[in-house]
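One chain comes next, on its own, written as structure tokens: the form predicted on its own.
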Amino acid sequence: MNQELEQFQRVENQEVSTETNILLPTARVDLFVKDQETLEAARALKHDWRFARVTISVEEGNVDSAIKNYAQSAAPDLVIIETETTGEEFVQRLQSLSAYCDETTNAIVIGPVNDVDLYRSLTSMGVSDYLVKPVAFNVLSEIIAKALIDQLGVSGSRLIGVIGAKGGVGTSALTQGLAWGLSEQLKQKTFLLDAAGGWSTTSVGIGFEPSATIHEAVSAAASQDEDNLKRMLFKPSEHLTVLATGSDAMLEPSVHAQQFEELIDWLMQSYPVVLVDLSGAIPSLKKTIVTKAHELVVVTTPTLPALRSARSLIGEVKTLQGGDDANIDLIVNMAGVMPSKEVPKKDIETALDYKPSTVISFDPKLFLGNENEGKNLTDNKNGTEIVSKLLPIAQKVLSGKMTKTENAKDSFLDNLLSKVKNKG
């Protein structure tokens, strides 16, 4: 019993985690609460950048208010109910509420006391969490974010974006190296796609002939045409799948950011790790992935122009993420090309006010040779050593990863109806 009590008390000191530090999916959340501090926290959710696409409704009320509302309108993705009582009467009112909710509705309950028996009863019904009022903003936002991510099936997947501070810094080569490291060394089922359309060079680096366009891929995602998408895939190894695009017209408009995001969302339902090369993407598409990614890898060189761009880019990303930079990794690539013209390693962190995750020395024979011959970085010892420097970034993203099939709870409605049937 003490362990159960600690389980729902522990959330009181919770901070935003890497898992929830993303732009949350489109959803609707209704809160029926009366505690003033909790009400203020709920209303402040609208100012959290992660909730930009979440419709939040806050009403001073309780379970009866929710029943009245949903008797006349559709229930949301997530409903949060505050209660002053924790007895059987409240549980019965929840059962009445379930009649007005569909199978996808989830629920969180806020109560007056640490009641382990109620906690056990509610979670067995499928209620996501039981919190004790007043609920602080950081607790409420984190609990809702986790509930939405788990409910919509993306908590088991990780999206990694790789973006160059400027052109020519080696973004594509390192993205492909990271893909090989994830798939072959960490044995993770990985999906790689290049957002550059006709400007993509991934086909050369991975070794395939482009068989589709980005436009065709997003159309397949929009229509949920899995068979059509399969013909656009290339599997260079057991654990790595690549979207074999690149046959787009180079001078034609790219896809819209929203279309590309739909493709990403679809892929994340099937692949634990989705890796996107953003080096040739249009700005709006870059921004979409930057705000959505669980981890963003910024690639620069130790030259002054590239470092200035890296500093500006990191600053913009931090602003988009409400000042948070915990999910940004900086890679300094091509170190040693011309030492006399480079910013010394010891001065880079000071100049950027950001510590590089790794520094990679330039090996012209390796990089230029691989590019000309269509080889990947793991084809030789030096390349494998470079990939090993990238793996801590991948391991950081994968830590604590879970899949929906392993952790998803039955819906609030399913569990409540099951209890009613069992009583009958």
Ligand SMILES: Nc1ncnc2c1ncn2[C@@H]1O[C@H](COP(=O)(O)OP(=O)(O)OP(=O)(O)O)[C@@H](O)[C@H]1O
The other form holds:
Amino acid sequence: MNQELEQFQRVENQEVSTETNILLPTARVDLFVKDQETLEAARALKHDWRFARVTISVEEGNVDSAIKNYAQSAAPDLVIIETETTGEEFVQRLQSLSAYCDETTNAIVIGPVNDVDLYRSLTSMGVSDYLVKPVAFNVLSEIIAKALIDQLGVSGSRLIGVIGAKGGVGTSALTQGLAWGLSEQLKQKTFLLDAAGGWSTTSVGIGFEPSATIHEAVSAAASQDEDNLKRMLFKPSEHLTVLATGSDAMLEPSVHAQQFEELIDWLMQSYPVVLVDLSGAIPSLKKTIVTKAHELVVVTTPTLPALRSARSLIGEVKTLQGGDDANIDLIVNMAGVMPSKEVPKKDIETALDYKPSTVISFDPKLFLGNENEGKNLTDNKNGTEIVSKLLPIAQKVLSGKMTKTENAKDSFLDNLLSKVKNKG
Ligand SMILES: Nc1ncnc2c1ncn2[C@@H]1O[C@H](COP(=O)(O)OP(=O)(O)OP(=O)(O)O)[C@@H](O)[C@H]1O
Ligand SMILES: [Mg+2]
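Having displayed the form predicted on its own, please output the structure of the form predicted in complex with the ligand.
Let's see the whole complex now, leading with the same chain.
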């Protein structure tokens, strides 16, 4: 069977596929439709968990309403238009609409008749899909999900790595503080994992019994075995999920960087924020995350050996991030641990040639007290203040605008323009 025809018929019998059963990227979708059933389906999209980050606007209208709208305000990522007619006049109106769309806008058309030729001519114009009204909820949600994934990539999720300039500087404690801040205070669905294998202390900080190894987690990722992964998860609160690893043998080899990356990619399909504690990771895993992360938090203490390492580390991280240090945050932890022997705050910036984002005081009563009593930082006032000091870093990560992925498809406008150019 003709491939296009096959695709056309597949649209008619749409079911949720594993490919689209993910949290969709941040996007704006506008619908201009008149058919009542389709309108209801469009309005119900906001109840689909996959659309949590998609802003959907539904207007009773058609291509002319869209033109009127975008003559005044910016076009969305995806525009869906219902039409009563399918002739040359409609195609011209669609061309007029494309003049108001920017180069990232895609379009889907809903029409009155089941017509493969029309489907073919519209898709060749750059329209992502042609559907026949009325469009049921599951068809509409699936088609939009697929269009957004093709257009924007699988995930608008953010990856944050936290790395210590040296051992014992408090990287794990602060990663956990950041996890609480993101999940409790900013209400972000957050995933925390510790890359240290058997050296992980996250189970003590968060309060769980390790039930899995990093090796098991990467195998689950390799076979996309969600049920297997589920048994490795610990959920300390509504918005925070932790990979309950830590039962790895301490003296056996770690997983490979490529396997670890596969796990991270998989997790980022379902969690908007993935936070990785790199304090006990082997260098190749550190490098993988440093290269990939949207934000890299470097933790140091105000002592000479740590600052010396921090300086070298920031230099290497900067190189791996393409010479840019905009996504690096430096935290000076345990300030005041030994005032007479530590580098004063004002000299740290000069010594590192880098301005710390925040400075956290040495507070053994709070940190060690919490550890002994099985509490987390947000359980007490001083701890909550520390978490608040970390929040600007978390907010910076969340505000990062999504970039188009390399494999993203050409937009509606790109295709229309190239078609017009080819004609000329
Ligand atoms: N600001 C602080 N004041 C007092 N104690 C702290 C502070 N930050 C962390 N700690 C404590 O210091 C100890 C080491 O912290 P943590 O385990 O987080 O360090 P790490 O850098 O992850 O270590 P490792 O290199 O072993 O992974 C812990 O007992 C922790 O509670
Ligand atoms: Mg640690």
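All of these numbers come straight from a predicted model, not from anything done at the bench. Residue numbers count along the first chain shown, from 1. So that the term is clear: the rigid core is the largest set of C-alpha atoms that superpose within 1.5 Å between two forms.
Engineer: Answer yes if the Cα of I206 shifts by 2 angstroms or more between the two forms on a rigid-core superposition, and no otherwise.
Structural biologist: False for I206: its C-alpha shift is below 2 Å.
Engineer: Using the rigid core as the reference frame, would you say R308 shifts its C-alpha by 2 Å or more between the two forms?
Structural biologist: No, the C-alpha position differs by under 2 Å between the two forms.
Engineer: Once the core is aligned, please say if the CA of K345 is shifted by at least 2 angstroms between the two forms.
Structural biologist: K345 C-alpha, core-superposed: shift of less than 2 Å.
Engineer: Following alignment on the rigid core, what Cα displacement (Å) is computed for S57 between the two forms?
Structural biologist: It moves 38.8 Å at the C-alpha.
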